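A single chain, nothing else alongside it, follows as structure tokens in the form predicted alone.
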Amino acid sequence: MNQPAKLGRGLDRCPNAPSTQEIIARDKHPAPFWVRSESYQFLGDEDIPTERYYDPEFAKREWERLWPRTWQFACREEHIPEVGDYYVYDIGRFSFIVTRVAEDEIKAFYNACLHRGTKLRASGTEGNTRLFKCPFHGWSWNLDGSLREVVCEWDFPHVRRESFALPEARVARRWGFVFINMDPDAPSFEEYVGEEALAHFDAWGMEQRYIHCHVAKVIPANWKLTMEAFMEAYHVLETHPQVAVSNADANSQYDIYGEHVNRFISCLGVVSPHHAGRFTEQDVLDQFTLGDSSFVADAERKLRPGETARQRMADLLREQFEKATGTSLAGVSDSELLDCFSYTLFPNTFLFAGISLPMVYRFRPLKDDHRKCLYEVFFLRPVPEGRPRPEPAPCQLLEPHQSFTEAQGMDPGFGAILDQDTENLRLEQEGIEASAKRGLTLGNYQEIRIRHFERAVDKYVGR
């Protein structure tokens, strides 16, 4: 008998299956370019170590290694549309104002007064200003940064001017997002980001986009295995069962695009392969579950003979999504409208191309507490054609007992899944601390995305 050709390690996927391309290949409007592309590598098999999600020594090396010489998503522009608009950033001890100095030019500041260190804005506070002044001793400086007052200026000769301007992170601005960078011999953003990843976020257009829900909520679980928990689809079997039927799980496709961008793209509208067999085209379409699908939840869902699921899907998003926001998806493949396209910007941010899931995931560490994390979830949807855009939605932070389909503006079923993908972490996080294997075992291909984010850890940090 014939034995089945070894692939070679990382080569297997899922048998008897459709691969993520040749599902997306089969769709009326076809996919450009960055969906079809491909980039897998092998990074190795060898277990992960497990103290990096509980010891605090390496919670501190991230403090010190990590955060001050990575790139941040800090919060978009629409939220400091106008001069003088500024934004408070915080990421554990560090804070910063992100603030439009002009009607070009956005500066990101150490949030600290020169003078005795106190904040010149609280966390989690924006607004607009002409100044920032210390509210303890009203020294002040303004809105370029350069020093204006020192109270009783003569009690302070030995205070120059010109060396008193508020010290300043460097920025970049992309698609929309303002990214800080503690570190002056980073490298840039595009050269940190890759030609290869910059060009797929480039085609997104995410910069016409407008924030239209914003929900947070304190995770009882490390911020790199919260962040793990969204960057495979092997789990949606045991954890997300209403969605497994029409969810091309064990057959998503998994990427890397240099040292920090990672992606997975999960088909949906097509049954998973566990369940091939087992259900009808009706059935698949019965159970589809969108991120921001509220508007399609009334339309007619019967197949005509020969339609598959995916297709209706795709034609109804499109009618649907085009009448309830005025915005126009001509040029949008159906891959686009549909698939969960996922894409990991080390080191705490998650962006999502499409329009059925548009969202953005951050995550961050509780500066007290490194077994904890704040993380977020940024709707963004289309600004309609024609209108003015939007004001952003203000954050919504939820209680630790409460419901992510609390929140308002969350789809009911979208808020279900978040619930059951955070439900699982505090068992993750006390179950790595008393296990008595010190190491996690990952998956060759439908956990590359944990090595690949591990990796990049371990640059920074160090084993």
The other form holds:
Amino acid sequence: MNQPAKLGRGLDRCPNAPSTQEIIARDKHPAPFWVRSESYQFLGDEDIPTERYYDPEFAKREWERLWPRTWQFACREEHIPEVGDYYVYDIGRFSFIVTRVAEDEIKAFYNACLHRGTKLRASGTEGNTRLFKCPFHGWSWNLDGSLREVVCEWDFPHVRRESFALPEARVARRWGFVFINMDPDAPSFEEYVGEEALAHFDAWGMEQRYIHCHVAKVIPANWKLTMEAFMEAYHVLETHPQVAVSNADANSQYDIYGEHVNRFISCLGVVSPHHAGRFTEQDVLDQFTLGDSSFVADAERKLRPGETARQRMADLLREQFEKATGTSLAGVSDSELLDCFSYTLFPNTFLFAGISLPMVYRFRPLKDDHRKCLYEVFFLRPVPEGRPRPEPAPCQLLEPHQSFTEAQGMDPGFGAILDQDTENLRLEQEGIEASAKRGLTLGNYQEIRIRHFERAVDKYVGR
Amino acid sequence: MSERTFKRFCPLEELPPGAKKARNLDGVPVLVCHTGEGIFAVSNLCSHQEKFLHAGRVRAGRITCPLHGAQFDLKTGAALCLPATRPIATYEVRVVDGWIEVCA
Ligand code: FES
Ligand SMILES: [Fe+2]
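I would like to compare: after the form predicted alone, may I see the structure of the form predicted together with the partner chain?
What follows is the whole complex; the chain from before opens it.
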């Protein structure tokens, strides 16, 4: 395992192990184009300066230059299915009422009264309305944002209706997600994501999914540091020893797409290169952990001679999943059924393709503490065929001391993994602040997503 | 000693799952919601500024005031978000002979 670099400058890969592409190429049901592509690029090997994780000045620059200029996942369309439905999305001091103003039109209003500023809707709420009426003096706005009524209008001859419509952020809708951007000069959402990554996401059919489980927790670490804990499979061996047995961790694949998207593919159902030769295929199958293992809870797990754990797991998942959800998986590859496809959409969203790990993550710094963030996990299940779309699950906010396994609807094995991930973060935040070393040293390949992500951060904060 | 008296609210068939209905029961404004989890009766007045709740959206066991967005738990009446801070009243419900009855 521990051979010195031969090729250098990001070209080296885990020795004596099959590549992700080689593993996937052996599957019975072949993978689609977006799985089979590779897009790694060496981006330098300098340390990442760490003051960005604790310095209030850096956080201030993010509030001024990063958050107001990037496309952010505000809510899902299913949160606001009917005309008049709204969902309040907050990022720091900013707040937006994301509203379905017509059957096929969504607007994001700045959540503040144009009289004396009162929030028109409390943060963290959603509902349905025909007008936005301020609770203070009763000024009101129509659903489309036009001014409806000024109480005692005679006292406000200087208020011109045309200039008192609720100000709006830009809205983009894609894959069942509603994204917003405060910057009128920002590129379109499509340009921002880029053609190649757009084609990947377009292929997933996320608009046909619904939020089956939504869990949130405050993490005692900077939002970027927290996100970076999920950007590599390098930590699996040490942090998730129970997973490493059935996870191709050191031979996972890492890719970057444009400025705002990066990803890894981490194959499951194959033994880690760290453990090569120490576990049988049967061991691998027995150790298999999934995002939602309820699908295969009571399946027969004895392998036939010559059968691989990976193929059996794919077959089992296919069969059980079709039964459990009433959806057809014809045309879905084994890789999509099994593997972990983790994509970052800058600045603060992770999208996972695939069936066994159907998550979306969102990370937001706390308004008044940049050394903490709110981490949200959404599980998106396919909308059952021929049945009405289920309502999205409401958010369960865990207390800081609570385990992810305590959330309703959370697979216990997956909850335990999230606990392991987030337990490291307090120590990492504290260690970075305690350190004599002022930089993070990154692996050229396995940690390219972190470098790529911090590059985008630098671009926005302007350094 | 107050006595528990149930009053007829409406025939059950007028309130299928997903529906809600408001009416005064001897001067008390009552809102009955038939959700996936059962039938619930609460006060039809928001505790925030005494506006009617009946046009509000019901989802995940809570109703949202259509005017200012306050939310209440239909089971307990608890205020779940600003601008409300006080609960609304909840009333016992039962179904007898095809009628929804409320103890208000
Ligand atoms: S602050 Fe909104 S009406 Fe006065
Ligand atoms: Fe992890």
